[in-house]
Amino acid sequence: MKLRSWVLIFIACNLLTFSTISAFRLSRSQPTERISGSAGDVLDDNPVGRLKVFVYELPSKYNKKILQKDPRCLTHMFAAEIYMQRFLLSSPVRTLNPEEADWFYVPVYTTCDLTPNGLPLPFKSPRMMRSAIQLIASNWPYWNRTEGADHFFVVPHDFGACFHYQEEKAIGRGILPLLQRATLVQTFGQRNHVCLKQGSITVPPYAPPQKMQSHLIPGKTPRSIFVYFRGLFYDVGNDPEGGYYARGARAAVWENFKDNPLFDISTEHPTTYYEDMQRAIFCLCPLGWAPWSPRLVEAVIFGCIPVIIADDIVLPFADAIPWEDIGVFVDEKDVPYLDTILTSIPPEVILRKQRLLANPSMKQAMLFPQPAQPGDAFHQVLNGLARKLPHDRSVYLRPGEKLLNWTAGPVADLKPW
């Protein structure tokens, strides 16, 4: 193990504590580095006037009443298909005229029916998303025009609008058939797999801004930690024989480092959690069932190097964030070699990493906030909208033709809900 070259980096990053403060806090006078390039203009965009979005408007039961049912949606990490409905009414690119809108925004809550633990039930979600296409489709006439393709939906479960939350049964689903025309704006993205279709726009998972922001500590708190990782290594209820969760990379962190000094990991979630982001150097964020996972806001937020790991991925606002340049992606394979790697980071690459992270539109761009900010994630959305315009003539269907095979799927998808 390199120890000594981690303590050059130790004492290198702490030389600078610019990367501990989050957007919503930083000042001109903390260094920070520009985001130059294609990706520094697509994060300062502003889609305002460059597009308009008609608001369906559903009969509660689809968001309003589920949501009044269990608050806890609020706050867990699927949120954001309840907030954006909230800031698309009061957006400046709403639009109460369908005739002139670029897009149609359909606002179905699919993961507000949760477990008494909290985690999102997404048995009911097709039958709920069939439910509601069929009624804009039967009141509307926008639906028809394009059978959706200039629609767009908020699918935030873990494997989006394949509706499960284990990665077989969700591959083995596939798309919800009626979404295929359809612009996703989900959580979920990994390159080549079914559950992500072309164009759909790859979104951070919500985290709460205010929560995080009463968890800032002093900005030259130096970083103390080397390695940092709160979380399951193992789900035994769901995967008894292990090896199938995080396809084995959460176990393989556990079992090479839960010994080694530089790494403090742990399956226990202390009060301090986000405080002990910001005292560390590196984070490691692992898939889970899912590749995505908060701790990739909550790295950002707090300037906390991301350490990816997770094959594949699809990155949020891949196209205006520049991940390769503030993360560090580690192969499933190489975990066992994770200090290897990490110690031979460069402390000058480090440094400019904590630069990068230090820039308010990169943290911008990763929260929801309420009310909505320029450059935050909402924007970052319909900024991904705003490129896919003006629509090609091909997604406008000629009269009688149709597409979309309104039985497929489950049997148990078709039932009414």
The other form holds:
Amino acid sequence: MKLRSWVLIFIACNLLTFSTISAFRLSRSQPTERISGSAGDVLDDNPVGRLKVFVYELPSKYNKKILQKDPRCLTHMFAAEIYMQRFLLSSPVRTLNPEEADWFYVPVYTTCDLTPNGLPLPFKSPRMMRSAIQLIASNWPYWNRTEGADHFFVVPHDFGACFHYQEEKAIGRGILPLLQRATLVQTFGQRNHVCLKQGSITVPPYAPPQKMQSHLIPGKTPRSIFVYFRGLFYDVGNDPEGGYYARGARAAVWENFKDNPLFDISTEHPTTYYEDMQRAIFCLCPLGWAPWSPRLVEAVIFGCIPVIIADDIVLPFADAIPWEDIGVFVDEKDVPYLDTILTSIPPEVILRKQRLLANPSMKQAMLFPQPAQPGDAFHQVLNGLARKLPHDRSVYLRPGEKLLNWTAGPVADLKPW
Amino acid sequence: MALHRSIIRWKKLKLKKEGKKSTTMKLSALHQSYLNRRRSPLDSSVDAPSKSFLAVFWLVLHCLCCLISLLLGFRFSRLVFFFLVSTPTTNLYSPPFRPDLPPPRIDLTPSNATTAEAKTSSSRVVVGRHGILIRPWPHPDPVEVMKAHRIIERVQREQKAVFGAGAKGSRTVIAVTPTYVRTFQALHLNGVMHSLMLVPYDVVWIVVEAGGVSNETASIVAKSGVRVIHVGFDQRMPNTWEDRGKVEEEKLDGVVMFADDSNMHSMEFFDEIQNVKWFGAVSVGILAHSGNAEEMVMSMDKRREMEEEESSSLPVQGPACNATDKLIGWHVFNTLPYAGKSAVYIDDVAAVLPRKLEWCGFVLNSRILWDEAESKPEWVKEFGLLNENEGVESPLSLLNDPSMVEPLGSCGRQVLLWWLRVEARADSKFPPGWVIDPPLEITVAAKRTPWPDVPPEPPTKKKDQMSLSQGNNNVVVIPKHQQQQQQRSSKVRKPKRRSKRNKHEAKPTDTATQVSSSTKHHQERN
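Can you return the structure of this protein in the form predicted in complex with the partner chain rather than the form predicted alone?
Below is the entire complex, every chain and molecule, led by the chain shown above.
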């Protein structure tokens, strides 16, 4: 009897050690940790079977023709709207029967009217969006059924559906009134801001996956740069005095740390930008004219801990990814003490952040690969939409009930497109 | 308050000295940010008429300041008025940098809230012009720099642990080196020793010495930091009987490689052989060398001709693979084909060549040499079965099935080590232990020196003697202690004259032992 109990204890101990060891080393490469955000361990969820999306067939003047006019839209950081449509058209969640659809997608490219420099002009976007909504409202009954509450739109512009690149003007305009009930998939996210609606899904900006993959360097290259940043500190063209651009935060970084050997910061455009990020421990991701930037995506892909300097920012997939554990958040007023803040982080915490960043599902969630792969940003968007199901009863309007004001907004927006 | 005033005063002084626009702008920006912060959160609570009054007031002030600055020629700080008019609050300047205080943390509790922040509709973040916050001493703090370096070091250590040597379960490298005492032994053994010392894995170095264990070899080998097993052997045979005995005695587990003492190994070689499962082969670059320089030149030309004719003239011994990376044969040095499979060539231009398959191109799992067939694949012959007297002719005869050899180094495409046989003439002598024991003073005229034997000016009784060791038989032996003294003093004493001469002397011969001695100096020092 005694012998048996000892044997059992012995076996139990072995199993315990074996399981803990196997849990730690998931693969032969860098040990990683599982990522679970506030919504639980949802990064690896498969949306297929959990929701059905119906894609409206809009005339090509809303999407294809615009793209034909300017193919640069496929590579700039707002390209998510285009790839989202392409993904949905060939995805198993797509349904051709609108009666059984849970969500409706309207493929309109509002961020594809580019200047010669490549920056999108948002002036016609409200009219384009309005015209598209009028079209679907008159041709299909599903918009009027819910006034858009089960429709979703991708608006990756600077300030989302406020459709302006200047923050004050964007706040002044607010979100397009017709989109008040719809779900918006946007890159902009800032708490208590007019342009972030309750229930929006924040996505990362588009960064070209092949380009980033082609610049990977071996993992054993030692990380010798402490803090890395390349970009503007003063936007001399639009804000020569400083203070407007980035709310003065980037300028503060420059003025405080330009002679600090730990901070490798400059305005150059080196060809080894991606390789340098892989040799750095911290990568600064300060706000610019808008709080979000592709630097976050690049930092995550290259394993560099993002230092986010943007007050109240809402990062992509905030309910699925615990950004507090992964990145370092610094208030804009604390920028002069950035070096103290970063050096006072205990090394174990830094190593843990690096392990979280090394998790392949984390990297996959930030990308928009073509063709789509499991766990990528498209799937995270669908997961987010699936988590919002089932729709609340109040979404369905009683017949005759009208909540949207079709004549709200500046007069210029009411002109047909 | 006083501190605040002093900060402002310091900033004004700075202004006056430099008159730079940027600082004024920043100050005015700060000033405006203060206004912004004060004004906009109070949007809800400030009345409209007072707001317009304030706006008009500032507009008038702004015009006044513009006019004054036009007169003055530079933009001065409107803080003067601000200073006079309003009471300072804590929101304007960031507190001075005090290292004793803990740095403000990310989750700072809202202090001196001038607003109704609880309102969810109004954001804490304000749009508009903000100040550029600069701390009073915006320069690197050495304490922080040191902390950062420690963090970097810790991160790199972790990286090494994950990706580097320790990651793949590093196996011990068992290096077997046959050697014997000769002039160039020190040269070769030192080379191998340093290579092995740099290997990031555990190393056991088995030095097999023909003719029994000698002090010479032992003294060279003892300087390495690795574990050495020095074994003597009576016959000069390139095989591993003794080693196998050693390997088995101590149950050494690891990868056995043959480090002939005149070979040169690349570091990638050691990384690559970690991948071997049982028996592997790597490509060895054969550097054929002839003692005669002229012949070398001729051979170069010939070789160039050969290169034009044939596709490749790489003198390499190693595994040959087909397109799907499967082993199909061997590249060997001679035209003599081995085992009837593919073979490559190069003609015998040079004097010293490997005649058969060199052992150094093969690596094996040490378990092959153990007696118990624990999990030895059946295509490996039992060691004990091979006849000891015959010797093992080639490494492949250890195997029953030579096609099971694993080609390493991207299937033989990477040349990971080089084979070279450079030896001194058979009759050359070298001082035992490379220590020149006194007191032999033999001077032999060095016929090929470009400078005169006798130094131009001997103010003191200095005997400058040079020796060349490159390919000449002249050896100058000088008392050891004097040699050491002079090498030290040649730098210190009479630097001008000496350095000139030293430079003159040092130029043509990097490898020459340059010695200048003077007994008198020696005595003076004492």
